[in-house]
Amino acid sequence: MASVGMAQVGCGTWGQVMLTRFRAHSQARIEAVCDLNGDVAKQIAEQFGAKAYYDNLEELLRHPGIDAVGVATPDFAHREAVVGALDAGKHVLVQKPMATTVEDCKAMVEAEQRSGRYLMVDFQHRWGIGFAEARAAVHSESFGRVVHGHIRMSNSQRVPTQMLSWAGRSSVLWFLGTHTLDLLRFILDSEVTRVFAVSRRGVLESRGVPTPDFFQSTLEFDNGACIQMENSWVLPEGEIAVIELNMELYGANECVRVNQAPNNVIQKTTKTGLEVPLGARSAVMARGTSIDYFIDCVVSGTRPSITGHDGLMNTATLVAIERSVAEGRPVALAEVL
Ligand SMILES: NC(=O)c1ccc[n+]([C@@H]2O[C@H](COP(=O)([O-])OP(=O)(O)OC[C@H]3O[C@@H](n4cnc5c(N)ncnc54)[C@H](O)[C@@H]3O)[C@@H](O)[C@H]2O)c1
């Protein structure tokens, strides 16, 4: 395939990030954009040089020359566009989380299987600084089995109060927990079997956003590792970076630490001392982004390494965390699948 015809559904903040990558890719062209808000669709079509714009999915999918569709509607509104595009024979790159219910995920996986097209969930942090290196470290012979660890990804209060108009219909678990959970599944190559989580409300509710302040989740993996995952939306607005992302994993012999935001540091401690691998940034830049990778896969006819199954297992685990919070007890993944 010489050039991939791309379309974008949902043209808000992240839809525009996707369009920026589509436009920059030498083997992609932007055919059309779609947003429920027709004025937004029109303005974004002009800004990115799309040939057409639509305010509904049906018309977009009748537009000729579309090979693949990016979906960046709000977290809870991915299913219709994903299933519609797959059934229309398009490959799909959907934003994380794939959906906020297991039922929606299963419908998307069924459409992926029925269509034979690619469905990739944009778990972009697998391409982030340090995490592929951490995965390699964890799977090296010297590391030993992963025993325990923690991962934290949080935002300044600016995100739920100023940046996301729909924060009250989602939560930091769906917005950021989906990323940290995916990183753990990717790095450990293991599935969560049981979760136990707590969450509190108050700070954001007092600012008019009806969503939890944070989630603290203990995750048990089938390889025996126990990981603490923290996701908060109440970091002070004065933080230098809007996002904090760090992880520490302890193996039987070694440990690996990634402090991606704000510090961009990856460290490994072995039996003999501390290693600070250099060049992580350039290695990542050479790998490109998840969006570039998706287009490359469509061009080369290679199924992406992230599929609908990853999205389903991710969502099921987040649903189990919500249930654990609501019922105050550990919840096995098998209960929600
Ligand atoms: N990969 C990442 O790191 C990352 C970062 C931010 C957001 N996201 C994800 O991207 C998605 C969009 O987030 P955002 O911040 O761009 O939100 P946003 O509110 O800025 O944009 C959403 C857009 O979708 C449009 N829309 C809503 N329902 C629609 C429908 N049914 N059909 C067509 N358009 C529709 C809205 O009009 C709006 O323009 C979310 O799933 C979010 O979690 C991913």
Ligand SMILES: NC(=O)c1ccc[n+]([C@@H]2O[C@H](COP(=O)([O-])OP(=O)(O)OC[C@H]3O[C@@H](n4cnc5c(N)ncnc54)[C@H](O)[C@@H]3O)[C@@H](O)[C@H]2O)c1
Given for the second form:
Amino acid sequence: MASVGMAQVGCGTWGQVMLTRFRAHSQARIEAVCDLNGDVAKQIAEQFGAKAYYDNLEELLRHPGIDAVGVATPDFAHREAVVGALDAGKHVLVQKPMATTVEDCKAMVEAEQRSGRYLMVDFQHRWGIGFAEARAAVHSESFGRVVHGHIRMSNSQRVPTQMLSWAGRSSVLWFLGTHTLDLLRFILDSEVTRVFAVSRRGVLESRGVPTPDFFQSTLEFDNGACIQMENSWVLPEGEIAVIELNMELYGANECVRVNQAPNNVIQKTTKTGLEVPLGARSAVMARGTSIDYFIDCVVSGTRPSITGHDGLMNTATLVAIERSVAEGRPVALAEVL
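Output the form predicted on its own next; the form predicted in complex with this ligand has already been displayed.
The next block holds one chain only.
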């Protein structure tokens, strides 16, 4: 394929990020945009040089020249756009999480399978500094079986109280937990079998945002690893960075540590001492972004490494975590799938 005709459904903040990458890619062209607010759609079409704009999904999908569709509608509103685009013969890149219910995810996976098109969930942190290197370390012969570890991705209170107008209708689990969970599945190449989680409220509610302050989740994987996952929206507003992201994984022989935000450091400890791999930043930047990768896959006819199944398992695990919090007990993935 010489170039990919792109369309964008949902023209909010992240929709514009996607459009920025579409415009920058040498083998992509922006054909059309769609937003429920027709005035917004018109403005964004003019800003990004789209050939047409729509406030109706069906009309957008009849626009000629569209090969692939980006979807950045609200988390709970992905199903209609994704299924509609796949059934219309378009490849789809949908923002994380793929959906907020297992039922919606299964409908998307079925559409992916019957269409033969690509459905990729934009788990962009797989392209983050240090995580591909951590995956390579974990799967090296010297590392040994992964035993335990932790991953933490949290925001300062500025995010739910100032940056996200809709924070009270979501949670840090769906906003950040979807990323940390995907990183663990990606790095370990293993599925979660059971979860046990706790959460508390109070800090954000006192500031007028009715959402949990944090989630602390224990994840058991089918390879035997047991990982602690923490996601918080109540870090102090004065933190040096709005986001913190770090991970430690311990194997039978070695361990790997990634402190991506705010320090961009990856370390590996072996039997003989500490290693600090060099060039991690340049290596990751050379890989581009997840959006670039999706376009490259469509151009080359190569199915993306991230599929609808990844989106389904991600959502199912988050649903299990919520059920564990509500019922105060461990929940097996088989109970929600």
